[in-house]
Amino acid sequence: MSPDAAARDFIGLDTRYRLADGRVTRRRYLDSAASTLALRSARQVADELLPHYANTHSDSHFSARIAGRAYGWAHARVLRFLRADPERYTAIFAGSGCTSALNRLARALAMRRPEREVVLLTLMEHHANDLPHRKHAGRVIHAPLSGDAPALGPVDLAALEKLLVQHRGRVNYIAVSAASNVTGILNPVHAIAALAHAHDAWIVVDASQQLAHAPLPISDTGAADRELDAVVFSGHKLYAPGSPGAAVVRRNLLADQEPDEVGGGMVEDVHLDGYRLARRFPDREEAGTPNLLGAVQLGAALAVLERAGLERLHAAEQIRLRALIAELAAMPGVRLYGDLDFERAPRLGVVAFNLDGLEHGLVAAALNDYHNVAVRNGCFCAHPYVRELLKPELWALEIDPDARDAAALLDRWRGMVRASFGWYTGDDDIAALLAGIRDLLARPEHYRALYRPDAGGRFVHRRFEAPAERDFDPEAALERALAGSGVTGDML
C-alpha cells in the first residue's frame, strides 16, 4: 500500500452527521491533537491476534506463547521507532496515555536523587507533563519561552541555561514537550539534552504531540550528550486508540530501584515474609496483565508509519500547514497564536486561533453544527500556556472584576479554538475549515442569535439538538450484535 493510499486507511473518515440546517455531510476531523483516528491496518493486526488471545507470562500452551511473542514484538517496535539501543533502553507500556508513565517517572527520579530537589519545566507543558513533577519534586521552575505573547516561540535556551547555572547541583532533570499541543511549536529537545547533561541533569521528553507528525530519534546526531534519557508518548495520539501509553527509558535510571507498582508478573518469587523482584526489563516495570491487544495495535501503527516514511509525511504536512496559516493570517478578524516564523519557531500541524467578537465556544459549536468541522476549544489542558498567549487580549477586556458574572464572562474568552492535523488530513478538510471561518466572520450576529451560553460555559443551540445516542447507543449496538450472532435475550 502506498503512503497516499494508507492516508485513506483510517476508520471514521466517512462518518456522516445530520447538521442543524438538515443536511447530512461527512465529518471533517480536525481534532487529532486530542486523539487520532484508528489506522485500519493496525487495528486488523490486533483483530487477527484475538483468536489466539491469552495472557502473557507463560509458554505452557500455544496461545500463551503467541501472546508473549506478540507483546515482545510491540516493545521492540517502540524501541525501533525511536532508534533506541535495546541494550541500554527499555520500552514500557503503562496506562491509557502518557500520564501514567510520566507520574511513574516523576516518582522514580525523585527517589533516585532526593538531594536534587529541583525540576525544570517549560511554560508550554500539557498538564500531564507538569502536574506529576509538581507533586513529586521538591521544587518546580517553569523556564520562559522566547518571544512575546501572543507570538510566543519555543523555550528560551539562554534562560534555561541560566536556570541550570543558578541551581547548579540541585537540578534533577528537565521535563519538556517535544511539541506543544496548543500551537504545535517544536522545542529543540536534543539541544536541551546537551544542556542538561552538561549540568549532570537528565531530560524527560513528552513526545505525544510530535511522533504522529515527525520523527524523534533518541539522539539526532548519534552523540551521547544529545541523547534523550526518557521519552513518553500516547498511543491514542498515534493512530492506535485503545492502546496504552509508552515510555522509552534509559535502563540505568530504573535499575536497582523498586518499581512504583508491584503485582503479578514482575517478581521472581514471593514468600510470606518478602518477595524478590524480577531483574528482566520490561517485566519488572509492568505489573499485572498487560493491554496486549492495544500494545500490538500500537506496534503495528508504528511499523506502518515507519514504512510510509515519517519524514515524507512531515514534509507533506508542512506544505498544508503553511498554506493554512498563510490563509488565516490574511483574513481580517482572525487572531493566531504562537510565533508564526517557521524558521525561528518550527511547528507541527496544530493551529490555535480566535475570531474577533466571537467566543471560542461559539466558534467551535457553529463549525460543528453547520459545517461538520470537528475542532476543539478551551485551554487544552495547558492552562498557564494558554493564559500567557491570551494575556494581552484578556487585559484589554472591559469586564468589571466586581460584577457578579465576571468570572463566567472571563471564562468565555479565556480559551481558543484548535484545528489539528492527522496523516489523513486532506486539502478538502482544510477548505471546509476555511469556508466555515469565512461564514462565521461574515455573519457573526446571525450565529450569536442561534446559541446561548449555559452555566458550564458551553454554547448550546436554541433549536437544534444532537444527542449522542442518536448516532451511537451502546445498548442498541449490543442488541444488534446479539441479533447478528443469533443470541436472543431469553438465552442469556
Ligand SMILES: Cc1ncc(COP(=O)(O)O)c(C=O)c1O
Second form
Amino acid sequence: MSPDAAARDFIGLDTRYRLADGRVTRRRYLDSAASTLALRSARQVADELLPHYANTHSDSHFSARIAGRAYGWAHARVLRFLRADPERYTAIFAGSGCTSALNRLARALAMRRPEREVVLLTLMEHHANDLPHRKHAGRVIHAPLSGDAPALGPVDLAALEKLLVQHRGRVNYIAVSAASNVTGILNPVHAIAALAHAHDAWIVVDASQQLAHAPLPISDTGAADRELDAVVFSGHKLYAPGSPGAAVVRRNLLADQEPDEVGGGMVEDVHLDGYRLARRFPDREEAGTPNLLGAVQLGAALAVLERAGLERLHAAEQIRLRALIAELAAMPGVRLYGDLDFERAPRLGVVAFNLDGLEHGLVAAALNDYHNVAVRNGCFCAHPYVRELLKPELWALEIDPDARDAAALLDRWRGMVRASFGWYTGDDDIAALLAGIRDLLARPEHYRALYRPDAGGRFVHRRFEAPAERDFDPEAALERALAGSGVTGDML
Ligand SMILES: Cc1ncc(COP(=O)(O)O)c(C=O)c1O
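The block above covers the form predicted alone; next, return the form predicted in complex with the named molecule.
Now the complete complex, all chains and molecules, led by this one.
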C-alpha cells in the first residue's frame, strides 16, 4: 500500500454529523494530538489474532503460544521503531497511555538514586510529564523556554545547563517532551541527553506528540552520550486506540531493583515468606495479564508507519503546516502561539490559536456545531505553559494569569483553540478549518448570540442539541450486534 493510500486507511474518515443549521456533513477531525483515528489495517491484525486469543502467561496450548509470540512481536516492533538495541533496552507496555509509564519511571528512578532529589523539567510539559515527577521523584525545577511570550520557543539550553551546574550532583534526571502538545514545538532531545549525561543525569523523553509525525531514534548520531535513557509514548496517539502506553528503557536503569508493580507473571518462585523475581525483561516489569490485542494493534501501526516512511510523512506534513501557519499569521484577528520561526523553533502539526474578541470555548463550539471541525480548546493539560504563553494578553485584559481561584472570567479567557494533524489530515480539512475561522471572525456577534457560557466556562448552544446517543448508543449497538449474530431476546 502506498503512503497516500494508507492515509485513507483510517476508520472514521467518513463519519458524518448533523449540524446546528440542519446540514449533514463529513467530520473534519483536527484533534489528533488528543487521540488519533484508528489505522484500519493495524486493527485488522488484532482482529485476526482474536480467534487465537489466549492469556500470554499460559504456554501449553497452541493459542497460548500464538498469543505469546504475537506479544513478543509487539515489543520487538516498539524497540525497532525507536532503533533501540534490544540487548540494552527493553520495551514495556503499561496502562492506557504514557501517564502510567511516566509514574512508574519516576518511582523507579527515584528508588535507584534516592540521594539525587532534583528533577529538571521544562516549562512546556504536559501534566503527565510533570506531576508524576513531583509526586514520586523529589524536587522538580522547570527550566525556562527560549524567547518571550507569546513567541516562546524550545527549552533554553543555556538555562538548562546552568541548572545542571547549580544543582551539580543532585539532579537525578531530566524529563522533557520531544514535542509540545500545545504548540508542536520540538525540543532538541539528543542535545539535552548529551548535556544531562555530561552531568551524570539521565534523560526521560515524553515522545507522545512526536512519533505520529516524525521519527525519534534512541540516538541521532549513534554517539552513546546522545542516547536517550527512556522514551515513553501513548499508542492511542499513534493510530492504535485501545492500545497500552509504552516505554523504551535502558535495561540497566531497571535491573537489580524491585519492579514498581508486582503480581502474576513476573516471578520465578513464591513462598509464603518471600518471592524471587523473574530476571527476564520485559516480563519482570509487566505484572498481570497484558493488553495483548492493543499491543499487537500498536505493533502493527508502527510497522505500517515504518513502511510508509515517517520521514516522508513528516516532510508532507511540514508543507501543510507551514502553509496553515502562514495563512493564519496573515489573517487579522488571529493570534498564534509559540515562536513562528521554523529554523529557531521547529514544529510538528499542532497549532494553537485564539481569535480576537472570541473566547476559545465559543470558537471550538461554533467550529464544531456549524463547520463540523473537531478541535480542542482549553489549556490541554499543560497549564503552566499555556499560562506563560498567554501572559501578555491576559495582563492586557487586566486578568491575573496566575490567579488560583477558578473564576469564570479567567476560565473563559485563559485557554486556546488547538488544531492538530494526523496522517490522514488533508488540504480539505485545513480548508474547512480556515473557512470556519473566517466565518467566525466575520460574524462574532452572530455566534456570540447563539451561545451562552455555563458555570464551567463551556459554551452551550441556546437551541441546538446533539446528544451523544443520537449518533452512537451502546445499547442500540448491542441490540444490532445481537440481532446480527442471531441471538434473540428470549435466548438471553
Ligand atoms: C505530550 C504529552 N504527554 C503526555 C500525555 C498523556 O498521555 P496519556 O493521556 O495517553 O497518558 C499527552 C496527552 O495528551 C501528551 O500530549
